Amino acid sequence: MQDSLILLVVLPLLLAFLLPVIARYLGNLSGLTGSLLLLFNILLLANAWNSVGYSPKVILLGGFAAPLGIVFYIDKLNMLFAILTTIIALLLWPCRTHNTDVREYVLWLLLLAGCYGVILSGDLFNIYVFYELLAVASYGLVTLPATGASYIAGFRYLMISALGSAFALLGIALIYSFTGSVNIAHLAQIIPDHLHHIWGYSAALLLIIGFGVKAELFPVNFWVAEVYSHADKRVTALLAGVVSKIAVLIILRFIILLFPWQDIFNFLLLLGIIGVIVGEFAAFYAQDLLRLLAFSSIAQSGLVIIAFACATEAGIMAGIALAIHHLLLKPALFLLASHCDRSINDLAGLAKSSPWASALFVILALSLLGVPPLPGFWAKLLLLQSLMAEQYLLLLVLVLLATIVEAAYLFRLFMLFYQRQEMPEQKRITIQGQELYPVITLSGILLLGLFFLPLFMDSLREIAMQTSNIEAYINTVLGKVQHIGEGNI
């Protein structure tokens, strides 16, 4: 069952080149197409997860075996993000656009297959491709608004991102030169014993910055703030929530199954640190909302980070955590913030021509604070927890110290929407009922998760432990496999 988890890539690829045909004949329901393969989708990963089982299985593609072949490699932690991004991209789906163009859809399902590649990939070649298809149908999103702060904004990111992907080709290329494979399987058996010199920490940076960029990781994170502000709401609620978070599970893969060394534990926990400072300050002085929820995104893959470079299943288990509260919640809130384009102070009195989006704001906030009982608190405190086991006591007062920065910006800023004061009539916001469901959706799962904590605990437990499970991991890809049609794996 799990082999046809290939349809995730192929159908998105298949899609986009055929859409601009179909558009000509169904017009602007020709958008339709992609909400259909996206419930599709769904359902297959539904039936997917119990045939998986808390046992990986691998798809090999190309007749060859592992290590020469192409891997698909699938575990409880990719079919979760799998299921998320799937869900995510179907609540933000531009087909509600009666005016979208079918360029914007080919966009949507070409970041889609890299999504579900990145995801999925054995090989770092693989995920490679699967992060620049992503990359580029990013690029064109970017500008879709077609304004010249659009198109700054992209070309800023199309330069930094360029940057990180070669980056990131120089250092698969290291790798390959010294090994003569890119099965991540195979490498987790040569590179932690045998590359660990000057060349394999070489090639460990150049990944970890390289794929940086997507996850929002200091230093080449400064594009994030332009382009969140500036690009299409759906976009950016996308691309912070979704994008982001795959790019961090390439980084957690990397440091777990090829640079299990402390040295590189310590770097991604320098960088997880500055991430925060710099990212919750700058919130608290951003002027305006979409900024303000731009920099807060950078100190939150700050704080995942932190937890990932714990290295332990404790810490695998809280980055995991609050990685899945962050996707969720960080496109709701960018979709609310998009109607509030405009300066802090414009928005004093907003919850009296708003009442609904500005309570739903505040729950949604609150929970990214980390105030009990919502979610954002349990996933805090495991993070806490983790930091506390392995006596990292100066990072847990920074994590507190931060949280009080996060506290003081956002307390502000709901004092300034339950303000008494009118808003004046030209200055008033007012979100229509189809514009909220993705939002209610959204917080609906966050809190739905509230009534099946215990559940969801153990899960995730079952889930840090599959994830810090090297040998599991080689003993699936390099062990007993069948190609496509043999049956079971």
Partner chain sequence: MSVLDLDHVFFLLIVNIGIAVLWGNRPFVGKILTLLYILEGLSILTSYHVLLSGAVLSSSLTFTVMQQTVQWQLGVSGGFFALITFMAAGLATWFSSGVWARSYAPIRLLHSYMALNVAAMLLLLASNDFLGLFIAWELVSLVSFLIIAINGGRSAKAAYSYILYAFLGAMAILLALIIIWNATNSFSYVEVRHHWSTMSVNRQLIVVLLLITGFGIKMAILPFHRWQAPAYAYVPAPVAAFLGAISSRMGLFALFIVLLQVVGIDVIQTLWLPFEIINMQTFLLWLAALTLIIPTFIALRQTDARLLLAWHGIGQGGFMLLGILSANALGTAGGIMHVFNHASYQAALFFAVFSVSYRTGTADLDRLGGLVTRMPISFTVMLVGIIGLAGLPPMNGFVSKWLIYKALLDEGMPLLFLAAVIGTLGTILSVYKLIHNTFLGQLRLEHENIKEVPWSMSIPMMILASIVFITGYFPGLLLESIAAMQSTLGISVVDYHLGGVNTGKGNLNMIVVVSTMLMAIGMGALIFFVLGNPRKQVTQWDNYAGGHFLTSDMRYQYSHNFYPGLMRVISPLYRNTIFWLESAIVSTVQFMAHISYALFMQANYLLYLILLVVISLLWVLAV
The other form holds:
Amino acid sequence: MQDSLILLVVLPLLLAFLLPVIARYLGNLSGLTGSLLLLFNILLLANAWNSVGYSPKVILLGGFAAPLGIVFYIDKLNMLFAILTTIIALLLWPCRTHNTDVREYVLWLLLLAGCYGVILSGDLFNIYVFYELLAVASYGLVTLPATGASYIAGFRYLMISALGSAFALLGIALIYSFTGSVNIAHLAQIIPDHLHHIWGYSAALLLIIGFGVKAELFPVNFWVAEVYSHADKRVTALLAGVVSKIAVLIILRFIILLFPWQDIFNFLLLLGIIGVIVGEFAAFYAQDLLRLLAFSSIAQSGLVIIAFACATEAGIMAGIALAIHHLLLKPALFLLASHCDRSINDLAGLAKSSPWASALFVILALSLLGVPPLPGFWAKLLLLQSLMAEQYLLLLVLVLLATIVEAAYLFRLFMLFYQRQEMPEQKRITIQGQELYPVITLSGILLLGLFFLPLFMDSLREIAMQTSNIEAYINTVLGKVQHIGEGNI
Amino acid sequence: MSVLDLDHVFFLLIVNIGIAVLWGNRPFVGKILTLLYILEGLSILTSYHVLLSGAVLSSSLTFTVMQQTVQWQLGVSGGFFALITFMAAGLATWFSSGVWARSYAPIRLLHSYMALNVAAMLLLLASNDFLGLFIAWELVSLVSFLIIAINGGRSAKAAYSYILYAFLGAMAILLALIIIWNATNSFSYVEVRHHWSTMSVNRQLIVVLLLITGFGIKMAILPFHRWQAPAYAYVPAPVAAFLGAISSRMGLFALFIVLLQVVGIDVIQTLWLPFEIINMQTFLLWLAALTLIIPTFIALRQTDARLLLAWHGIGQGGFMLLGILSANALGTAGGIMHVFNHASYQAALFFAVFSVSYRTGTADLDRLGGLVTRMPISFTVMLVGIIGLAGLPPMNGFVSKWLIYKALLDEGMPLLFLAAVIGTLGTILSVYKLIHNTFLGQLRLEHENIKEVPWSMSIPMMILASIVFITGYFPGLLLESIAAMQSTLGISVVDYHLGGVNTGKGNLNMIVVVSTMLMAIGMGALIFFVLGNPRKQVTQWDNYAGGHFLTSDMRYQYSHNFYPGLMRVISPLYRNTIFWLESAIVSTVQFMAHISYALFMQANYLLYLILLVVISLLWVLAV
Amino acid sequence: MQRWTTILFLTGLSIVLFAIITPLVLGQSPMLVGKLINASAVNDTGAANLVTAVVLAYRGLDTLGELAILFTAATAIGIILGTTDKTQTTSSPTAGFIVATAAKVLFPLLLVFALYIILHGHLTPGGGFQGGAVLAAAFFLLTLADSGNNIKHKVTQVIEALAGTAFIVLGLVSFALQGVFLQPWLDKGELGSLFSAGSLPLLYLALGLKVGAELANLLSSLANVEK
Amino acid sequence: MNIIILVITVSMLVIAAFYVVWADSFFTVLAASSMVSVGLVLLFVLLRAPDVALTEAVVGVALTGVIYALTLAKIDLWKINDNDDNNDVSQSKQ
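Structure of the form predicted in complex with its partner chain, please, following the form predicted alone?
Shown next: the complete complex, the earlier chain at its head.
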């Protein structure tokens, strides 16, 4: 059953290749094919979810056993991210009725294929290929609005991403030249013990920095604010929600399987906490809503990275919880904010012109802040617990202080929304209903999910357990042909 | 166990919220809501004997997360506070239900926020573990923010500063909870108490300090006191009364539960601050004493009656904390009793002040005066209220303050006793200023045509005033539940009777005291009238000032620059250190924010990427 | 100033990288997987050119991904260029007589060369990517020499779509037959002959056409030759 | 012998790469970056990787240069000589 999951990657590619030709005959309907494909993917994943069960599965591509060929690794974590990606992509799918450029659909499909590939792949170089695929697709999507600002933002994004990818490739090259393998399970046998010195460390750092570009890791995220505030809002929502989380997921796999060294964890913890603090402070200063959300997204990614860098089961669980929360929440916030791309002072009295949208915004932002009993609180609680379990008291305090700064700017925003003084008519902005149905679905998932909290936490714990089980990963992928050439190093 | 499930109360509260949200604008809704609050109060009162016997009212509402079952059950302490809450909310809604509502446009918001506040507070009072406590705590903070911000403008600004303080507090509590969880692997009060000693002494100290900070911020303990007065003063009348009466006591309740039930006062006594400078208990007592003195003297300076009362609210909170921390049967009893007493007279005082400002349009003490002839009921209520606030017999404030004084003296803390007395002196001075500047002296010209407030507003005031008097007369009414509280918490129980307490060394019987007072007054009156009532009727305008002849159109009212001598002496002490500190923090944050923002906006972004790679690789080479 | 700092840091970077890589002896890496592939590739795939075995069989999905990346880049560029003002067409310059003539002479040679590279990908160095690039270069040389020789956008688009589809369909057929995506199928044939290595040459053909059409497309939209 | 060629190639490559950063005219930048590719092709050949060398030769030397040039022409930055308008490729036709 799980073998058919390869279709997740292949079908979007197939459709993307064909779509420019199909579009000539179907015209505006061609967008629909993408939606249908995503629906099919959801069915595929739902069908496979149960069959994966407790033990992870592996797909051998080309039928070659693990260290030779490429493998896809299917466990609950990967499946979960694949499902969430599909759902969000389906909700954000750009179904415009007019002025349809088929190339937009094509890029979306390619981006999604890249996402699936990165999520599922168990091969270092294959991950890099799909990562590049999604990166290149997102360069194109970012410049969609075709404004000067979006070109500049896109160029900035391109430069940083390309340089980051170059470093990641360098890291992979280092690893390959020292081990001669790119299969993650195979490397997980070799690197932690045999490469625990300069080479391993430099490869680890290069990989983390390279993939950190999309993960909004602190000093390599200078594209975030520009891109998120000038790109198409659906693209922004996808980048902030899904793509950044997928990159974090990759970093998690790296530090769990390949580089389980305390120095690397510390490096990530340091960058993560600086990201949180700088992100919150910058958001405090930001004068327009989209930048504010972008900076807060940087901070949230920092939190996820900190959680993963704890590298304990609790930390992984907290990180997944935070990532899922942010993955569902940020797209909704960005869509709500999509018509408020000006100074936040223009938003004064927004609640009068669009009461429901602003109420929803406030609730979601409160969840972002971690106000109980909203879902964000539980995720944050898990993070704090795992930090405490590792006795990172200073980090704990810094995270909490950053939350106060976050509260300061979010409440300032709320008060602007609900300000009673009248604004001149032409300055008034309304959040329109056009983007409302994905927003409602996402917030519905979040808020209704609250009722299944204990259930959800249990399955999260199970996933975290599965994720941190290195033995299971190696055994699943390599199967009988274990310990290949280990002595040669 | 329980006669009445807590579910009924929760259900009523939801009905409450629903009515307020859906039909809050209709004129009759205020009355319905008042009845509902009274009904809720009564439903707790009818099963109060169960609570007194040590049982709990439990709710079927429950959820399990992280192996922690969070459920809600109301013990006697929660029940006591809940009764005060319902009393305050009910009377405040009553006050706003009649004529007053017509002049206040966002009345629906007010009703809804009030209902939300009450519901959140009940969740807090009924919480049974740290997780439930924290959830309810944040809810209370949020709904308080809403209700404080209701008027916009100044009050919104105050609400903003409130919510920031509240978040600081919440984060402190969260940190404490996480540390506790790490040590005990549980959030339940019982478990935590049981495993408390597994934490190192340092951790215990940190946890206690964090909890004090977190919960103390809500009751505006020093040095986090700056937010409260503006937040409570610039809101509409019923809100001010409600907030002043009970809202900030939620912090006290939580502290009370945590310090006495979970941590235990014996643990507090054995904790020492670093370098063994000072015992934790003594430290906290002095903090409470400062919280009593400083805000009280700040109150003395105020010229706005609302601010004056609000600052007193902070000071009286210090009083309660002083009592509770004295770790003495009398002291804890006095501290808890003061919560009720303070709620009753503070609400009465706020109502009186807001009645005046409802009629005159101002609460500025420099622009009032002589209203006693026009608003006699408000005057009487304020008189009763300030006697209570000043802690003089025969009102209830006297009893609780007496208990606290007695406890401090018994525990051998004469300096603290002195501090309490200084605080009380400040209170007396400022409440005299309040009543004098509002009601005494000559009526101002512009206030000639003023009438007493309508019955819908004066009846709740009078009810409160009579509560102030009755509980002063029969303190045993309150002491019964306080004793039950003490026995459920396992601390020493006060020996009480209807009229007061037996202390062993002496005995306070308010029935005797008040009866004697009343008798003395009666006898005086009797003698006075028997002797033929030799008085001369004078009008308010009969006045004489420094040899200067005053015509009836020149109204004389000594109100500006009150207590000049005293002020000259103490005004150098008003330093605004905390204000300075606050603005320093704000500008630091702004500076940091600017730097962070500039970092993201700079042009040479690639350099940082390369720089990071170079630095991290150099680090690798160095390691 | 910025240029100086850039160069400074790049120098620093190269020094650091050099310091890290110094201990690595060229050609002495462990090649854990490489050795295994060396041993079993011919048996597994029947391709004489081991690189082809790796590119199409062992790491076929990577190839598909790279194909998709190229396609994505072309599409993205198309989007960016497509939104520029279309009314103002900058006609490209005509080359001189020598270039035009040389282009006409070279064109068939390049075409043959490209097809050779593609079709012999499983035997000799080269393959779909290289051949495709040469193919595109051939067509483009023609257009550069004389802007009258348009590359038909519609035709290339159809070729591109069909070639890409063919690649995936070849993979999907093996998925349908054997339950494994992109597994080499068809008869392996005799090692070293043109018709050997099963489905790999077909894949390479699809790849080459796709890449060629892709690049031609890209170049034509860049040059704005097509009106 | 191999080593000498290697050293020459690499140094050519590095110099050309530095010149890419250094040069002022886009034309020279393009030429220099093609030089880098040529160096790489030589390197690949020396390291016995004909496949990669072939790819690099077609893509790096030819196609990339053309793509750059066309892009520059499209945004009117393609100027071989600033002083002489006739040499400006994008305008020579008009």
